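Here's a solo chain for you in structure tokens, the form predicted on its own.
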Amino acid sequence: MVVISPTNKSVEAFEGLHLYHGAISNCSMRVRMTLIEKGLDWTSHHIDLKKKENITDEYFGINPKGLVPTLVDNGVVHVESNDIIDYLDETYPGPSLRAENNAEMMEWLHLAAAIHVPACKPYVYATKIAKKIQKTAQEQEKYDALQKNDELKSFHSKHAGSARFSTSDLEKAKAILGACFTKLEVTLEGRDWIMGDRFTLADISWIPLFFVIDGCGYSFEAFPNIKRWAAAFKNKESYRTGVLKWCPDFSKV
């Protein structure tokens, strides 16, 4: 559980469940996704990334990376999505989206976490959204003042200005997503989910991520597990409201 003392108080007085997120952020949509298979009640603080609503002293003030999503819960604020889900499933009762093997199941909420920004977002940037999201001067002057972490800084210098992400970069991203849906493939061999029969927050981290990558044009025709396991989700509510409703079709961002 990763929980900040934000410079913002204002947040502090918030009552009930708020939620700062962004509609094509895959990390907001497994925090969505959580929400909504536990039934909770939650305030929406829509961020558009695209129009770098999160690069303000204000929202730097309650997430001090200026990342979404953050989970406001009674005045206490969270950050980091896979610790957010992991604590709403613990904290509230509900549907419960925990795994009898709870170790390997957040082994693989780690494992998204770990690859967010050496693969996801290289590969998400690099084939999609660089073009789409960059900064004028005077917005890439403002996040380079707000931005204090040095792996967010060096992340972003790479599509700043005229800039582009080389060839290594995104075969670096090829290579770890490869990798890691290699090992989802084989873990979804004779399951329905990827803890077995049920589940769990282990497919609502994964669940987000393969759209994003998909919507990008990443090829999925050696893996038959994996699109067995994607048509089975799409017929949730929980990804048709948390996901669906606030990013249609990422292939069109």
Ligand SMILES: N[C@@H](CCC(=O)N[C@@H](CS)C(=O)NCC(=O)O)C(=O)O
Contents of the next structure:
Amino acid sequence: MVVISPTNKSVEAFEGLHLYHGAISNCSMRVRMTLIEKGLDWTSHHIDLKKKENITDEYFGINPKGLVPTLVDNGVVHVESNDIIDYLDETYPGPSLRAENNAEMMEWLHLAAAIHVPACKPYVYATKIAKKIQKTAQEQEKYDALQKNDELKSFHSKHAGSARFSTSDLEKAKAILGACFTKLEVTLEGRDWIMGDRFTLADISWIPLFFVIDGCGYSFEAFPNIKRWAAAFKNKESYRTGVLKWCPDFSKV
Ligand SMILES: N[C@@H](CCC(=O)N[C@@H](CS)C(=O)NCC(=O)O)C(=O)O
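Same protein, different condition: the form predicted on its own was shown, now please give the form predicted in complex with this ligand.
Everything in the complex follows now, all chains and molecules, and the chain you saw is the first one.
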């Protein structure tokens, strides 16, 4: 559980579950899916990343890295999507999304979190998003003033102004993704879901990664088990409403 003490105190008065989230954000997708799977009511605060709605004093006062998602649960601010989905399942009634082998399931959540900045983010930005989400000089100035996190400063400097991600950044990202998707492919052999017969937070954590990486043109031809697993989500309401409704086709973003 990663709890933040917000400087934007307005959220501390919120009642119930409130989610700050982005339509095209894979991290937000896993939280929306979990809320739907658990049957929870929540208030939506959509943040349009393309319009830089995250780069404001108000939002940095809630999430100090300016990232989505942020969950506010009765005034308490939670960040980090994989921690949020674990928290929601732990805290709220409704169908359990936990595997018998909780430690192994949590390893999948930790792996998804660990590859976000080194692999997922650079792959998505370098292949698709960077040009579409280019900051104006004024937005860049605002971002540089608000952002205190060195890893994110360094990441976003790679597509600021005339800067571009290097071939080596992209190759590094592809190598990490290749290793992780190979692990997922092997795990899914003879299984419906990552942890076996039971649909769990591990599936919810990884399907958004597949969705966006596939939408950026990554080839899954060598991963038939992953393709079969991903196709099964089309029958899940949480996927249709938590992912497809907000982002019908990532390849068109
Ligand atoms: N580790 C964070 C990562 C959150 C993150 O990077 N969110 C992206 C969208 S998926 C975002 O807000 N990007 C805007 C930015 O980097 O400024 C989590 O899992 O919640």
